[in-house]
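In C-alpha cells, the next block holds one chain alone, the form predicted alone.
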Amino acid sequence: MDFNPCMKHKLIRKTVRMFAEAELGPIAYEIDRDARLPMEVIEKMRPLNYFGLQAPKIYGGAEIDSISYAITIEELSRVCAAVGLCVSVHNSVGLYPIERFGTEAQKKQFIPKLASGEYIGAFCLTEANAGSDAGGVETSAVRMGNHFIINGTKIFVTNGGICDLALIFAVTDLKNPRESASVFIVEKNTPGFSVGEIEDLCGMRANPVSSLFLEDCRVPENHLLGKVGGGLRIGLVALDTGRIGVAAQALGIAQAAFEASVKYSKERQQFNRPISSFQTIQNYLADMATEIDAARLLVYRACDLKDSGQPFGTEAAMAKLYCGSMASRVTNLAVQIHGGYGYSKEYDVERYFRDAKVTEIYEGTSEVQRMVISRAVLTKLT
C-alpha cells in the first residue's frame, strides 16, 4: 500500500482548497448564521464538475476515482461543511443510484442534468416512523395504468429545499413493506410534489434541509428505479457510498478545527507564554493529529476497495463510525483549547463543533454502523 498521495491527488486537494477558501471562506460565517445555501457559489461550481464528480464522462461527469472524491468533499467541508454536504449527498445518494441501477433511458435522461448541476439531487428515505428502520417506510405507491400514485411525507431531506430531483422510497404493499419497498425518480415539477419549510438546525445550517410532501403524486412507471421490491437493496448500496462521503465531511471538519487550534495555541498567551508550551495543550493536539490521520486512512481504504470492485460496505461503515465520533472529539477539544472564545460565534470552532455532531447521525447513526460492522465480524468468525 502506497501511503504517499500521488500528484493527481495533491493537485485535486490544492485546487479544491483554493476554490473553497476563496469562494466559501469569506461567507462561511454569514451563510451559517442566515441558514442560506450560497447559490452564487453553487453556480460557479456547476461548470467545474462538482456535481458530477464520479459520473461517467459519457454523461458529462468528471469520472474521478473515489479517493479524489473523498478529498474533494473533505476540502469543501474543511471550509464550509454545509456545502460539502450538498455536494456529497447529490453525488453519492442522488446521482449514483441512477448510474448503478437505472435503465439506459433513465441514465440518458437524468445523469447529464445531475452531473452538470442543472438538477440538484436528494435522497428520501427518512420518515416520522422510518429512518434507522428502513423497512418501516409508510409512503405508498399504487400502480394505476402506466403510472404510480405516491402519497407520503419525507423528513430531514438534505438538499430538500432546492432539489430538482428526489429519489423517493415508497412501498407498493403496506402489509409487506420490506419486500415491496421501491425507489422512484421524482422531479420537483411533478404535480403533487411540494417542499416544506426549511428546518432550523443546530449545525449544517447553510444546507436547506426540509420535508417533502407527496400528495397523489403521479409518477410514470418508467421512473421506477430498478424493479418493484428492489428498494432496500438500492438503499443499502447507495448508503455504502454515501457513508464514504459523510466520513470525508467529518474528516474535513476535524481538520479545520485542528488547524485552528494549532494556530490559536501559538498565539494565545497565558502566564507570559503561548499556551502551546503547556503539556496539556500539546497532548490535546497530539491526540487530534493522530485521530485525524487514522480516520483519513480508514476513508482511503474504503475508497480503494470500492474502486477495485471489492465489497466495501463494512469498511465504509467503519470509516463513517470512526470519522463521525472522531470529529466530535476533535471539535470538542478545539473548543476547550480556545476556552471562552471557543464558545463564541466569533470563532469558527464553535461552528465546527455544531457541524460535527450530525456526522454521527445521518446516513446511518453510529449505532447502525456498529450493527453493520458487528454482523460482518460475526459472519467472518462463524
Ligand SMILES: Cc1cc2nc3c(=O)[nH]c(=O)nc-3n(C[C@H](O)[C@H](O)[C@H](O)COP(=O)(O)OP(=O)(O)OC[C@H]3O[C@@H](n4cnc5c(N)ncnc54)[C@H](O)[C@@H]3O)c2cc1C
Contents of the next structure:
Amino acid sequence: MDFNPCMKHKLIRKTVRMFAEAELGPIAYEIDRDARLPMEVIEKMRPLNYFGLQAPKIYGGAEIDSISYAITIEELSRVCAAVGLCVSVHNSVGLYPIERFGTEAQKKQFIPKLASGEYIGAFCLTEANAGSDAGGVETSAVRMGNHFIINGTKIFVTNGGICDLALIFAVTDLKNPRESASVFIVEKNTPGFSVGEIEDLCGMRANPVSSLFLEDCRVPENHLLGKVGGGLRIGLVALDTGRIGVAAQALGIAQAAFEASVKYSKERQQFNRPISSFQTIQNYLADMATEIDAARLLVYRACDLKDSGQPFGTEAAMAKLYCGSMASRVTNLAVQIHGGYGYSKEYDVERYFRDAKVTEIYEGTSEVQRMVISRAVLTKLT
Ligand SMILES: Cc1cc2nc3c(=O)[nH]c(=O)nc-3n(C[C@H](O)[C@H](O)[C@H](O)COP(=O)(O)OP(=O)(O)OC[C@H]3O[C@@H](n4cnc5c(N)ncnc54)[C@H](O)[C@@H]3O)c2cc1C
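Shown: the form predicted alone; wanted: the form predicted in complex with the ligand:
All chains and molecules follow, beginning with the one already shown.
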C-alpha cells in the first residue's frame, strides 16, 4: 500500500490547479452571485479533455484512471464547485452510462461528441414524486412503431440549462412502473424536449440546474440505453461512479475552506495576537486537517477498487457519506474561524458553506447512503 501520490497524480493536481486558479479563481465570486455558468471557460476546457476524462481514447477521451479523475474534480471544486459539479455530472452519470451500457452504434454516435465537450450531458432521474425513491418515476415512454413517445417532467437537472444530451429515466409500463424503468438518450433538438426555469439555488449557483419537459417527445428506439426495464440497474451503476465525483467535489470545497481558514487565522489579530495562537482555533484547524485527510483516503480507496475491477459501490457510498458531512462540518468551522466576516460575501467561506451542503443531498442523500452501506454491512455479517 503506497500512500504517496505518484508523479502522474502530482502532475494532474498541479495542472488542474493552475488552470482552475487562473481561469475560475478571478470569477468564482461573480458567477456565484450572478448564477452564471462561465461558458467562456467551458470553451477552454473542451480541447483540454475535461469532458472526456475517463472516456476511452478511441472515442476521443483521455482515459485517465479514477484517482486522476477524483483529483481533477477536487481541484476544480476547490476553486469553483459549480464547475466541478458540471464536469463531474457530465463525465460520471452523463457519459459513463453510455460507455458502459451503450451499443457500439450508440458509443460511436454519442461518446466522441460528449468527450470533446461538443455535447454537455445530463442525468435525469428526479421527478416531483421520485427523489430518494428512484422507483417512483412517472415519466412514461410508450412504444409507437420504431419510436418511443416520452411524456413527463424532470426536476433538479444539473447542467439542465445547457445540456445537449440528457439521459431520461422513463417507465414503459405504467401498471408496473418499478419493473419497467428504462433509460433513453435524448438530444436537446428532439421535438417535444424543452428546458424549464433555472433553479434559484442556495449553493452551486453557477450551475444551471433546471427542470426539463418532455411533451410527446419522439425518441427513436435505437436511443434506448440497455434494455427495456433495465433502467434501475443503469441508474444504480451510474450513481456508484457518480458518488466518487460528489465525494471529490466535497473534498475540494473542504480543502478550500481549510486553506482560507489557516490563512485568515494567521492574519486576524485579537487580544494583540493572531487568532491562530488560541488553542481553540488550533483545535478547529487540527480537526479540519484530520477529517480532510481521512476523507481523501476514502475517495482514493473507492477509486482504487473501481480501477482494479472490484466491487466499489459500498466504498463509494462511504466516501460520499463521509465527504459530504465532513465538508459541511469543515465549512461551518471555516465560517466560525472567520467570525462575522465569514458570514459576509467579502470572504469566500460563506460560498463554500453553501456549496458544501448539497453534497449531502444529491446523487442520494446521506440517509440513502446509510441505507446502501448498512445493507452491505448486514449482508456481510449474516
Ligand atoms: C443542486 C441539485 C442538483 C441536482 N442534480 C440532479 C441531477 O442532475 N439529476 C437528478 O436526477 N437529480 C438531481 N438532483 C436531485 C437530488 O438527487 C434529489 O434532491 C435527492 O435525491 C433527494 O430527493 P428529494 O429532493 O426528492 O428528497 P426526498 O426523497 O423527498 O427526501 C427528503 C428527506 O427524507 C429523507 N428520506 C427519504 N426516504 C428515506 C428513507 N427511506 N429513509 C430515511 N430517510 C429518507 C431524505 O434523506 C431527505 O432527508 C439534484 C438536486 C439538487 C439540489
